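Only one chain comes next, encoded as structure tokens, the form predicted alone.
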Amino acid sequence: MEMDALTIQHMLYALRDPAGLPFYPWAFFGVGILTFAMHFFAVTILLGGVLVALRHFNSPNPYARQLAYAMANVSKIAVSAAIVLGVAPLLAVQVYYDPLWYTSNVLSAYWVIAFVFILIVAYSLHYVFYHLNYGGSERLKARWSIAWALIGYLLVGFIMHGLSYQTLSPDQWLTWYAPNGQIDNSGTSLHDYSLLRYSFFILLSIPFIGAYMMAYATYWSSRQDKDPAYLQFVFQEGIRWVMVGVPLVTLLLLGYFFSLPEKWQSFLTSPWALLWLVGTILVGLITLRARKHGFQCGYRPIIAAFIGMLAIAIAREMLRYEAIIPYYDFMDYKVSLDLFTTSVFGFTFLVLGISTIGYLLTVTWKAGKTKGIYQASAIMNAWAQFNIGLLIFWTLGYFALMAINSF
């Protein structure tokens, strides 16, 4: 049971928020792409770190075991980053694709709710591994906990993939909601997915964690108290993961492209498909050069990985746009310009956010480079005081402006 394009179009436009958007659609579109790239970059480090930990869990090589413990801890931190960074792209999609996203959620409501609980369990199991191996040991313990955590992460990833993929086929919604004319409002099914696409995004963690390991080894190479043989092992291991992962994900991407439904075939001849492919292989191309120069070029692959992720995020969003454009175009969304709230958001994100996060990252970077206790410089202390004042100013100003704007 399918609806014609015109009926679907009328339905989707009727489901729009009549209040419109507080700012121009292209701005939300750009924020969605950028924050998705940041979010999924953290996801690849999370999954890749767990894979490295499982691969070298109890290796006879002490360097491999040390690397397994280090990457397990990195992945634990990456979970937090992935969750925090995942809020923004989700909110952005809910703004400009609200009829499609909410319909998909209703069709699979059971899995939307299950997502939260599965993620909590997976994260808790990750901490079980961390707690039982705190400080490192000759033989790591509780492999089962991090393995089950990985299964949980893969499951929540598949749920989010399914929910997103269902938005691409509004012509199938009625069939999913009322198969054979019988209404099914249980919400227990994920109705559409692509194993090739899902596998591509999941296994992208292999080359990306390889690039991360190269950067990890390069970062610590300036510390004289670090074992250079261990760092060389990590660097070479990173190269191996990149060079194995890039061909694998490239084949998966090509397989996905050629499995696209006929209605999306035009995407294959668009520049966005080429951009997706370039984003996939970029980290491999840069690694080919970096492996010849060692630590001197160790940061370039991780930078290339993020640029590649940004390219993939753009191409992914353009595929969604082209798939939905016969029925819905978010660019003609009504705009009820609200410069007040937009300005508050802009200041929060561009001034407060960049300054405070920049400070924290800089302190972390410098502290890791310092043997013993890190002593902040006068500039860093001044930056810290500035951020404290900025946060106080933002808090007082926010509530004052809200009070004024309410009258």
Given for the second form:
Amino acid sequence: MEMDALTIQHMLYALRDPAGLPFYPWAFFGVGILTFAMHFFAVTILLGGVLVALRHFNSPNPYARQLAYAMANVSKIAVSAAIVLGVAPLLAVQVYYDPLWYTSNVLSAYWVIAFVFILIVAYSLHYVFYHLNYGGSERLKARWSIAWALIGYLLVGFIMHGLSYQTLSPDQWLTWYAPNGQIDNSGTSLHDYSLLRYSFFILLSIPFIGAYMMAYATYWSSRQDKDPAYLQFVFQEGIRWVMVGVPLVTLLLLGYFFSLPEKWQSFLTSPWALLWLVGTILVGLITLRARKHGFQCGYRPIIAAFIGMLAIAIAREMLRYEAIIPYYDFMDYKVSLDLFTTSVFGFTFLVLGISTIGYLLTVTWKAGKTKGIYQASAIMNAWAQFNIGLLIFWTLGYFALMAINSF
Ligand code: HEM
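Output the form predicted together with protoporphyrin IX containing FE next; the form predicted alone has already been displayed.
Below, the chain from earlier opens the complete complex, with every other chain and molecule after it.
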């Protein structure tokens, strides 16, 4: 049972929030792209870290085992970053594509709920591994726990991929909701997915963790008490992961492009497809140059990986735009300009967020660079005091403004 384009268009516009958006749609679109890039960058480090850990667990080389332990810990922290940074694109997409995102979620509601529980179990297993290996040991124990955590993360990623992919085909929704005219409101199916696209996103973690390892080795190389031979091993291993990973994901991407259904073929000749391809190979190109200069250029690949991720995020969103433009254009969303809440959001994000997170990252960076106990400088102390004041000001100001605004 198929709906014609006009009926789909009416359905999607009827599902829109009649209150409109508090600010211009392009702004939500931009925030969605930027935060998806940040979310997925963290996802690649989390998956890549687990892959490196599993690869080198039982290696006869002690440096490889040390790296396995280090990357298992990096991935543990990356999970929390991926979760926190996942919420932001979730909020954005449900603003500018609310009819699409909510319908996709309702069609697979069972999996949306399962997502939360699977993630809790997977992350708990990651901590089981961490606890059993606390402090590092000659041979890492409980490999099963981190392997099952990885399976959980892959499943969670597949659910997200399916939910996202279903938004591209509103012309199929009725068929999924009522196959052969029989309503199926169980929500137990993920109706649409692309294994090539899913594998592309998952295996992007191979080159990206490679770039991360190069940056990791570069970072520690300024510390006199770190073993230079170990750092050299990590750096070389990083190059290897980038060089193996880039051709692999490029092939997967090309496979995905050529598997696109007829209705989306025009995307292939658009500049966005090229942008996606360039975003994918960028880290490889930069690594080819950076590896010759060793630690001097060790941060370049990770910066290239993030810029590449941003390019991929833009192209991915443009594919969705082109796929649904016959029925729906988020750019014509009604705007009920609300400068008050938009300014509160802007201040929270740009002033409070950048200042506090910037402080935490700077202090962590400096502490890691210091042998022994790190003593904060006067400037760092002043920045910390400023942030505390800012938080108090924000909390009081937020409630005061909301109270005033509600009268
Ligand atoms: C920690 C494990 C996670 C993994 C492995 C993962 C992986 C993925 C994957 C594979 C995609 C789809 C890429 C595509 O095909 O376009 C995706 C998209 C997304 N994920 Fe995650 N994710 C994780 C956690 C989360 C969490 C906890 C949230 C939110 C709270 C989240 C929010 C999103 C959003 C909003 C999208 C984009 C949806 C869209 O634009 O349609 N993810 N993620």
